[in-house]
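Okay, so here's just one chain, in structure tokens, the form predicted on its own.
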Amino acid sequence: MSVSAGLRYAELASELHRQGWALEAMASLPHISAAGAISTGTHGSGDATGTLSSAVRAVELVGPDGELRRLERGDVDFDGSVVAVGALGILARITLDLVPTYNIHQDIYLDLRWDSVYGNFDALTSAAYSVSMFTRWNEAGVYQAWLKAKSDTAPSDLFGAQPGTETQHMLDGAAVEGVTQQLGVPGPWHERLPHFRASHNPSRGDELQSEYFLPRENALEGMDAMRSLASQMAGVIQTSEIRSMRSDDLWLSGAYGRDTVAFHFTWVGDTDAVYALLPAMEELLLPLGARPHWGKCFVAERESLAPLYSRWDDFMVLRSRIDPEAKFANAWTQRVFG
């Protein structure tokens, strides 16, 4: 299906679930447009799911010329222009892979403890279609783990975590309205697989996010390096979750060439605070190969960036080579492109 790019993923979703289709993964907020989603590699969870960007079959851009281009998967420029942070033109339609309708249920588990999730990783990211477990990094471990399912049954216990009987909220005190139906309610994928509700707002509103992916092999040690932080995290991190996704072979995606583990943060908002925490973290992580998400908060530069991507080199030459005038350049693509 060929789409505009600025169609929110709410509309697409619901517009393919009544013609009988789906995507294999939505993002935890289904208010995002497909265009700022697919331009960042966001993503939703699942050890076989890929980023959001990973289903797109074509995209057609509006390049510094005014021309629009179009450029299929298997094309030579194409691996290097879905995830392209709009460096290469203005992102106008994308058609994306689809597969049949299909229902999922969702069901919450309260309070993993760490060793559980160190014993059992790969178990507890592979225990259902999607996983997303919430923690704050303190010694409660994971307070939710959130299990999305195509099967027609949960487990009655994820390790020791017990099953939530009543909807549950990831933030403390926040409106449970907002949230997708759980306790094993079944229905429609794009009613289960975001978190929240497209009618409400998402969250809290007023935060911050950071996300950084990291390879699987290295997922056991970042938690380690998170968790050396907790005490200065507090007071600024509303909760962090820990997904998973296959690899894909999109050049700056945060998944490209290895199965990936991503650790995504929800601050308060309090810009200041957040950016004095960043450098310590990226400190920790970059080393492990952790790649920030392109749309959300991270410090790192150019110098630090590069040797995470394997193809960085090839896109600096893509992108001088569509824009030679640095027409799509800002202050943002100089930090982080030079």
Ligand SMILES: Cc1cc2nc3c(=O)[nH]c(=O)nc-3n(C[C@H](O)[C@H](O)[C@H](O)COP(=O)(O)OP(=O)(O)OC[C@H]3O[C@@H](n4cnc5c(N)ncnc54)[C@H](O)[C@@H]3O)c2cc1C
Given for the second form:
Amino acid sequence: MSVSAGLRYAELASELHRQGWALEAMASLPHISAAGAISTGTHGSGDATGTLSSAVRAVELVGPDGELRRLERGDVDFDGSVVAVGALGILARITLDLVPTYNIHQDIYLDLRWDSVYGNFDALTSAAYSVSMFTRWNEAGVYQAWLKAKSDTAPSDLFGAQPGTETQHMLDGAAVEGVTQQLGVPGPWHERLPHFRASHNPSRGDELQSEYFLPRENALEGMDAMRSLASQMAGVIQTSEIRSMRSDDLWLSGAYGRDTVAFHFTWVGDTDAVYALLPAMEELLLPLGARPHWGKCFVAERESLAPLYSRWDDFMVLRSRIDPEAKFANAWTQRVFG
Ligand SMILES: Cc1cc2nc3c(=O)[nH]c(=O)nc-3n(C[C@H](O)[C@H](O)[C@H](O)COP(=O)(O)OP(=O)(O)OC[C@H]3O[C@@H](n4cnc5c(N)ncnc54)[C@H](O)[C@@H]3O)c2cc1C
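Having seen the form predicted on its own, could you now give me the structure of the form predicted together with the named molecule?
Whole complex next, starting from this chain.
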């Protein structure tokens, strides 16, 4: 399926479903465009599920010379050109891998203790097609685990956590009308895989976000690190979400070359407070191989980012060849890419 790059997943997904097709994954919100999601390495969750970018089989880009270029999976420049944060040109059309449409049911489990999380981490992230664990890294542990499953049944107990009997929002006091159907009611993939309904404002609407992609084998050490900062995060954090994804081949993807566990942070909308916290977090996470999400808040610059990506230098060569006059450069790319 080939689509205009500016199309939102909300419209794309409902039309695919109408025609009997589906995507393997969706992000937590369907409001975002295919171009914005794919360019930043946006993802959903699931041990066997790739990032949204990894479902791309071809891109058509307008380059700095105004010419349209088409790249397909297997072309020499393709793996460097999908997650590229706009630095290689303007995405105009995208061709995506599809699967036959499917149903999902969503169940929320409450109050998963830290010892259960540490003792059963692999079993937890593989407990359903898509698993999200919400925490504030404090003693409450994982206060909600969202399981999105293709099977007909849901476990009656998730390592000590019990299924909720009412619809849950992951943010305290936020309106539950905004979240997708829970309580085990099956429905089409695009109305269950995102946490938030297309018809409502996602999340709370007043927030900042950060996210770090860790090699799966360092996930538990990364959890220790974030728990050690729980008291510093209190008052700034609204929630944090632990998700998993399969490795991919896209040079600047958070999941490039390794199965991945991502720690997402929804902050309050206080820029100074958030940016005061990020250096301490990155000091602990980057040595574990954590890569920041390109579309969220982070402070790392080129010197500390480059060693995290084995194809970083290849991307820089590609960028110099495609855009020698740096027409697509801006202050952000200057900080991150140099
Ligand atoms: C409430 C909320 C929930 C979120 N949930 C998730 C989640 O579950 N998983 C996740 O990974 N992320 C998540 N995000 C982050 C989000 O996916 C990214 O910020 C994404 O980029 C937003 O898409 P957009 O269409 O708004 O992009 P934009 O903000 O429009 O674009 C983002 C960047 O993509 C590039 N870009 C955009 N359009 C083009 C184009 N046509 N050609 C070339 N480059 C282009 C540019 O570099 C641009 O700066 C969430 C964000 C919010 C606010």
